[in-house]
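In structure tokens, one chain follows: the form predicted on its own.
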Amino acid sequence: MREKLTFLGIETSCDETAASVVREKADGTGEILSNIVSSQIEEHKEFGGVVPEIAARAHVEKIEFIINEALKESNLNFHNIDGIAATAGPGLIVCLTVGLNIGKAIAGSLEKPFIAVNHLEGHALSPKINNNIKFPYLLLLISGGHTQFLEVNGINNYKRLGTTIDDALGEAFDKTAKLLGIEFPGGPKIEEWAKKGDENYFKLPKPILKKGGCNLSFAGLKTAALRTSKELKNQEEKYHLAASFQKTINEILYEKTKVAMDQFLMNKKNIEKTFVIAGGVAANLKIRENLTKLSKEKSFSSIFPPINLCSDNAAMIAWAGIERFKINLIDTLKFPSKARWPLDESAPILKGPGIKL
């Protein structure tokens, strides 16, 4: 084994075609070599949201060229590659597939390892690779597909510790957003909105705040958004709203994430605290602000990606596979895409509306 592996990773889990090339370097950490994204926003833009056969038709007109263009940004060949890494899941299964296949073929014709990655431990391991980070560290991975607490033990050793019972918090933006009226994908444009409003001039509900641990529900957030977007009266209004939704969450997160907090230190001693957010959503200035200043309140470091490294890329699925490559952790070429693959397989399904805690 080389003294510093390269590793090809490949992200095509939902609407975003990715290849990146990534070398381990002598102090533990990673060097991005090439990190190649086609985001596929404006095919989609019409329907409001992503159409699964729309996005894998582009996934195979796309991936072949981005994989290209991620070996000649790195000043590599497919030779100096170490293994190759692939989401397999969680995520749609027609879209899965494309990357998957495609991954298998290279690693197969040149005899290289072959590496299935968890696209949730992609962006659990995402903030190693420009940082030393110890286990265990409390992670909150918020996205459009997943909200959740968990305890990262080591590579493949998830312990969840709270999760949505509802909606994922990027999809709560996502579709206040478009009550709101603003194209898809809307989450980012929430926190421009909000910039202009005033944060206190609507009072919307903080479910399950006080009970069910620090398990989160985002549905009547939603609701309550939606009741009030049929009574705006104007532009102005439309900004108050967005303003009033992000501050609903980040007081949601700061609640939750102390009782995180609390549940991760239990019977532990003399640990580092660290605690990383990663996924889509932690691009959000606000949210990173808020959870900084909780980190600092109780005692923790708080560790995010940079932003390029918040969103699916594949980036962080390179990553993922040299730290499975390391303790050994290498798929055969018949590794099945999973449309559900949770990072703790064995915490109870929680998601789903009608829940009671």
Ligand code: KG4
Given for the second form:
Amino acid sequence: MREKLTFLGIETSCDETAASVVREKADGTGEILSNIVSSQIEEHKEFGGVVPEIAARAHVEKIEFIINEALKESNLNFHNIDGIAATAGPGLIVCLTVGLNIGKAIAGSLEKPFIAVNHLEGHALSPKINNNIKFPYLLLLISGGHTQFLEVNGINNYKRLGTTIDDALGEAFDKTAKLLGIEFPGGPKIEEWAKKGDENYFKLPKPILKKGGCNLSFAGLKTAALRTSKELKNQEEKYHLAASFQKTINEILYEKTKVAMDQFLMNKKNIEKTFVIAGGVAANLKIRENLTKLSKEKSFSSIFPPINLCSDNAAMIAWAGIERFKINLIDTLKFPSKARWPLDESAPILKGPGIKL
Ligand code: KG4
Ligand code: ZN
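Having seen the form predicted on its own, please provide the structure of the form predicted together with this ligand.
And the full complex, kicking off with our chain again.
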């Protein structure tokens, strides 16, 4: 029998510098031997968002240390690693290049296989580290940069069912939080404030709720939150806006997920109905509760990766590397970093003015 694979993963696509060592287990899932993430929240706080040059400099300063920590914690050294996987996109080029180049350098000098990983495939396959899930499954990816429903048919085999036509969901949380005077990233604080507010206090719009299939839109909601925020009289009302915003998001996700589930089941027989929710926003407990309830109603089993695997990390990159290596998807050291790299290349671009749904 072949030896179980052990991969080093490297992630620097945005504002997390991360490295991880993951090993295959006999049952087909993975064991995370180390998972080191250094977040740059402090560096970007005063700017209200990620500043690419600051992020890139922080990656350069930290990446070697983070990789060494990941190896140390796994009790392994470079010679015990079977391959190196690094995120090659999508993301900020100045950031991606840092992790990609060091990954290539390690792979080149050790003469080990190199895998260039799509960050979104990392998120898409992350639930398979802890669960034996069969393809196909339905994925909702909700993060600061992406909001998509995807049919995951296999490694390197995705069909996009729906996407946001404007802001990503995490972006909508962060921008609304900013209006309320909350520092970046504001998602977790909105969730906290929402607990203290009345979710029925403000009525906010749900753009394209009944049209556009399972495509989503949050820009109108954000504009309404902006208008409302200007009229708030006290802290109580700020809590009410946080609660009303979160409730509206949940109503949108409920309706759109229903459509996505029906679309996913079309022309499929005898499949296990699995719904995976990943990305940083999947940490939100109200969203988890809402989508778990819907899954039960629609006879889907819902899977939320643990919170440290929902937000950006390198364990998911190492794991995607292992899965790709097993089907011979190995890359050369010439692989470029890519700012844009959709999982479903055939899906049309649905962002920008004049989109017709
Ligand atoms: O996946 P992630 O860590 O990084 C990206 O790839 O974007 O997602 C970060 C996003 C941020 O927008 C953050 O505000 C949001 O996830 N987020 C949350 C919560 N925790 C993180 N949004 C709502 N509720 C939360 N509890
Ligand atoms: Zn991400």
